[in-house]
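As a starting point, one isolated chain is supplied in structure tokens, in the form predicted alone.
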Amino acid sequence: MEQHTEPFRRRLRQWLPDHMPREDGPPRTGSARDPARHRELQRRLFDGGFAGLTYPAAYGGQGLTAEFQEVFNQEAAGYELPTLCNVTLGILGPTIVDFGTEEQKLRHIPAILRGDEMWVQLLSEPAGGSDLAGCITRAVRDGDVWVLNGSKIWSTNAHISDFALCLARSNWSLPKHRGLTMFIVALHQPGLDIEPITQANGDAEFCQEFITDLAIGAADTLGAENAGWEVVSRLLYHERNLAGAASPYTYGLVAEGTPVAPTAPELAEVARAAGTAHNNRVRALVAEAHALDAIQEQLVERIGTGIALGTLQATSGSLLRLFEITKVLFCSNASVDIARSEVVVWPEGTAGSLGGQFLMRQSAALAGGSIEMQRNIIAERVLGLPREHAPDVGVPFDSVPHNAPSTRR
């Protein structure tokens, strides 16, 4: 592997210190969640031939094996890289490409690749909890347009993005499974208002969308009508090793909006600062921590290679997402036992900003597919474990109880 991409290392190299800037560099002022910023850093990896390293070269990207990907998270550790790109080239377009028609790829994929084009996914729903399949957004098709009516909800930047993939229900007599269709969406246009939400730490960059009488054309159906949950499993596939730190489109950051906790270096330097880097309990701590760390690098080669052969089942994914919750639950526990009474101090100082990773762990447990769902998703269909008895198997949507739409305050 070494001899195959040491010349593309090479030119990387060389590269990297004239075009990208060090993240040790001079500060930016809200650089680190400006859009506008990371669009910019986009198009320089774009203009240089190394953005969608792993993308088909028939849409912009440079058609790499994920090796390549993998030198170059690598080499450009220390420089300041588009994060707020990751969830866009991590799960929207491999989606796109996997299920896009040519018309489409041609034309978002490589407006992704430079970075003119953000986008985010429109699942979750205010009344369906886990439940994705249970969908209640309505699209009613009339000619060749769909007018789309419902509400989603904890859409990661969905205010400052340009597109959206918008699963919603074409059909209301078919299982529940059945009867969806994963839609193109332009956001910022009439009948689509989207509401940043503030959370405990004052973050906003999730949001909910309110979704009145939108036309969309019928050209804009992403996959076959009715089939959209094929489309979602594919999407959730992508969002899973993404999540898991798996990903061969990304830039090997965590992408913005993702939970997050201490590496385990980071809660050494915490324990340091602390005064508590003698404690047995604090150095217990900081050792399991490394240990967590090694184990996800050894499970991410070893499933990423079981998928890549076909040894193992895509949806084994699900026990890196798994793995991932584990870890940062743990890290960011472990960062408040470590730094003690110093993360009140947030939002100053290194162990404040502890304190606001702490008050986000929990949706490191929900986001990117609930940790719930993930055990189930291990248990039936990696472990071929029965499934738990679900009264609304084969029947007719229509005909299974379920929440009201979300309406606007």
Contents of the next structure:
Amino acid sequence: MEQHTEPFRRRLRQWLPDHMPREDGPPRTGSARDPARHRELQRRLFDGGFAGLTYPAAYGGQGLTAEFQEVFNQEAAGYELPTLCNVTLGILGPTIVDFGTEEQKLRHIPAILRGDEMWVQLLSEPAGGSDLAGCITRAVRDGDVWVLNGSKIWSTNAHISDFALCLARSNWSLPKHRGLTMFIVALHQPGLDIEPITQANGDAEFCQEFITDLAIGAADTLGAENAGWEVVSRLLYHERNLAGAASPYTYGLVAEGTPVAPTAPELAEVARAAGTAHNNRVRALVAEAHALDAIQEQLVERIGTGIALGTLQATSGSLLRLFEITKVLFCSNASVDIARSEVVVWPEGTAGSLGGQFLMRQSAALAGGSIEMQRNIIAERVLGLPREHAPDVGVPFDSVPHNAPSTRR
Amino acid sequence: MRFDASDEQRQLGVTTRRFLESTVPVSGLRLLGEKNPAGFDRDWWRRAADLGWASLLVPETLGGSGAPGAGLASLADLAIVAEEYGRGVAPGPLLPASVAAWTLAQAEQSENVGAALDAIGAGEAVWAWVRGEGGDPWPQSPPSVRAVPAGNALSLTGTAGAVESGADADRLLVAVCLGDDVAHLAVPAELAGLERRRVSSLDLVRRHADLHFDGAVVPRTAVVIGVDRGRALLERQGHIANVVQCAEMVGAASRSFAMTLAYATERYSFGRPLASYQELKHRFADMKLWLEASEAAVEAAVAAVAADAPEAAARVSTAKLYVGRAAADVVQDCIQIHGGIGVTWEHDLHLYLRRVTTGRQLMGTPAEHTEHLASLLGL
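What would the structure be for the form predicted in complex with the partner chain, given that what you showed me was the form predicted alone?
Complete assembly follows, chain above in first position.
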């Protein structure tokens, strides 16, 4: 294994100009990204030996430390990168590495690193909200197959992906967390309908899935039968790292998903464009946004070190997620303070991004576990404060009241 | 403290805490402040100095307790002591001693400078750092005292406000404007033409004075850092002082937080522990984040200042603007969660609020450091 980042950096500096295209503008995000293009970009990384830097070498990765990924991301600034693959690389792939059988890992991880497979997570349900473990998608075993029925929601980019990890209830007489199983599901097959959801700003990045008598082979569970919650917990750990800008697996410096607020440097641009750059209150807002960026960088290192050394529990990643949310909310509010009428009116035929972003502001505090859930996790599992009274813990799930399954709209 | 702090650094933290808890317990601070106008006892400060606190930024080669070399490798250690200082709202001139000792260590070494360093390090001599508050905004404000050449001497004029231990110091390190430049002088605290007027301080054991120079004459030999390096050194002094102060605020806020967490866990209301209410749990979660982010901000500032990195000024202002607000917000919220007892003289929380507020307001408020950061960013 390579020990030193400097030879790696030199190799990268030689390789990047010949193999990766330069960005012709700010990095594209959200639905502005073309899936075929991003698969192709991922393939280029793979062919160059730069895919899956921190993935195990046994499954096609490079087996390097997070430091190498940082170096890559520094050096690759300004290049077009397969950021659309980051959910797969940062959340689903690592979860498969953590829980997959040897066969599952050999089958899927190299394909992921080649850009051949894009994955999503099917966890949330229309009837469930934040209560993931209250999952009521039903999995019934029939010989060598499982048959699934139910509905999933808020899956980002499911319509352009290939595979999913899908959580379903395999046993209704066990307590809620203990009767769940995680399934590996091919997304485009009979029994699974995927419908994009139109968001408040008109975009469609999320989907809802309708699952009707979907047959899954008995070997296609990730982790053991009824051990799905363990898999979910680990998956959420990877997700918090990604959302908290602390994932060691992902490429590029842009946040996942469509940003719902300008970054600190973009705020300075907004101020110049709006002619408010010399207002002292505006200058202070922009400076504070930069300060939050600088603190976040060190906070990621600090919390990461604490978790790696075992001084902090893994759930402390929620602190990073909470910081990111508060930073985005700060920048969003700052952007509308700094800009003026252009938030609400703009020339026809041009993008009116600030207003559209402001409409979606709260998605920063919802997607990937709401801000309230992050605070619960910090309070209960980082600080050890008393858990909320929960009538659904420790009793058979079929005796717990829950919402009715959603029907197709 | 960093999670990857060395064993020696952890030990330094533990030793500092034990010494403070056993010699100046928080419960005794009200009386100490009442009985002693200086806010600290000289004998006690000598014992504290025996632990090496006053000379952490002085290399061993110059008799200090710091790392070798002229660098600031020991700034992280000083930040650890400062954090414990905050945790114990401790008395004693840690900050002026550290700044004065570091500055003297940068000076051309002589018998006098060596003796002065020894005396600071041993806690024999108390120094005040005269930089000036209340004039132009920090951190870019010029020193508020001006030196004018008068033959072979310098005549000092001007008022420096809110000088820590200004009325009780034996010696003064005075930053002055000299022509268009800045120089640093080491002078006795008793000077003809210098009036040191004690002022009331919010902190019960950290006392300040306004120093009025009205043609006080000092010999040219009082200059320890000349105009060639004066301005750059002034900036670094400000960095060191703000790092120490931010670390102290983090310590004070962390201790308030821990006290409040314990209280909310033990205290019952409507048949439940206070800490079981989701509203309070969420506030504890926010406070925990502010504290960790404050620690991170201090880490980044310590690293940049110690390395004399180009971004040091930005990191220091970032830390001060964030920690200054976060620490005060944490302590105020801790008071709220305590309820009425939190705003009583009897409860210790006001001691912590006094300390973090003092840190927040001096050597540049968060607003001033925000403005400075905006300038540094070219906004």
